[in-house]
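Okay, so here's just one chain, in structure tokens, the form predicted alone.
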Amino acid sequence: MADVNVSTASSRLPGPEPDRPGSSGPTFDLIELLFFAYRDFIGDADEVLAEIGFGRAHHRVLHFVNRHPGMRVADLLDVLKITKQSLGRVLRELVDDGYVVQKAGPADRRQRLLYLTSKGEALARDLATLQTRRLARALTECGPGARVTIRRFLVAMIDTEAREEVERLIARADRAVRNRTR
């Protein structure tokens, strides 16, 4: 797939337009940024990914089965926003390839709780690293506090309904992280 190369230092991009009520026009700039910022930060788990057959909604399906082991196959398509038919595909193929198993619930036999094998594990925490060293570059470059208002951002940037579950679902899986390495 080809890009568009952008050879623009930072340094020279076009400032933020003001940001004062009623302004007019799309802010281009900022679309640009955020469609470049993802295709980088995406780009990096694309070329693992790639070597092994997967593409993006294979990755999605570990990151959200490894942050939350046990999660049901209902909860998943809500959290992705794909059909029952494209998550089937992917699961299967994860499934199939042994990075992915599914158990059934046990208070009810007809869920589908899905957990990563250790081969799931080592790739979700292999695409993690990758992911979390561009962060981690972006952020030191921002300076101090820009973590606190870029989590700020990008939860303003999620529908205002859907802001309150988010925060939920990564506060859980925080805490069970915690709970894991005690």
The other form holds:
2 protein chains.
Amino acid sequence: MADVNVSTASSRLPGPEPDRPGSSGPTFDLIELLFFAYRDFIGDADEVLAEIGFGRAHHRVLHFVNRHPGMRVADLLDVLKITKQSLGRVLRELVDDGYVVQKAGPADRRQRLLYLTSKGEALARDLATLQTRRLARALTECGPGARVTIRRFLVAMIDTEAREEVERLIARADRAVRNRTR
Amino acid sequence: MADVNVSTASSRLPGPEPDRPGSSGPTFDLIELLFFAYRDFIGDADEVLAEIGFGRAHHRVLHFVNRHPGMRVADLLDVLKITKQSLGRVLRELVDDGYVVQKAGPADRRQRLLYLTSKGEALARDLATLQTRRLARALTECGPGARVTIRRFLVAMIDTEAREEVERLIARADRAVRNRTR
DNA sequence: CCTAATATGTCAATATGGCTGACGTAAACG
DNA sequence: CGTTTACGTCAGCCATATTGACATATTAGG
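Would you mind giving the form predicted together with the DNA, to go alongside the form predicted alone above?
Okay, now the whole complex, with that chain kicking things off.
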């Protein structure tokens, strides 16, 4: 893999050379801020989840099923990029506890399309509210127009190969929400 | 290519509608983008780390010790917000493999001040380079001025109680780096 | 000086959330 | 038919986190 070359190539001694890639560069503080920001962003929901014995894995499933009612298990695996064995455990707990239901696909009955129960929707809404609140607060502090910049930045941070799919995913979910609330 | 779609997508109106009361909120897409952006941001380093049998925990320690040479174990625990038992294992591996050294504090000899070896610095630099490169690319795509907005956003996402400490941490590290490279 | 507090390390047990490999079952497809 | 697809599941492993208890050195205070 190309990363091996990176590792060996830059194994020179650290010195006061002017072109040190890690030297406070213009983005070094952003690395740390991203770490702290993401930790706190996730932390809100973690507390709620811990109370009912769930973790982040459950949150991710709740979130995406909520955004994409009727999505297939395979789709979820693709989005989360985990194995079906890993997902299986989490999904079973969510189903057993009455947060998620699975219905056979109308056209292809092998599919187990995923939906949230009202209980699941309530939890997903609570979690989303916490994160939305933090985001809204942050956006307010950044002033108007910041949203567009920040959205563009987040997209630009995603692997170029994955961007298109992510954008499609979001657009499709937004369309679904529009239909539901119409 | 994908970039065309991205630019058209992000020049569109973001989200369903800018401000819709009672809906899933205008920040819903940002929740997902943050998830994907952070995953890919971390993913670069994960690959390198996996090759030498390390994980994210090692990365975090490398990063902060690199930024704060001579920091105490207690400081690290405070920053990472994990238990010393968890840190212990990771730290031992890093020391055993020659990435980190511990020296007794000059004033208080109970302290084991943490430093990177040149080997540790090389690895930390490699990892930082990957993340810095992604960040720099993303900032470029966002145009000039975006950096300020994004930095402000990331700070605003941090718990208000923790912000001051984080800002101090970053400022101190930047100062240290400036002194080292002078 | 002795005791208490501090900084750190470590042992043991446990949980979560990933992973691989192998196998089963039902349904669709050709 | 037989093959492929969509999904589930069993068994075991690994990484990272947790709590609780205890050990050791060193500093600080009455």
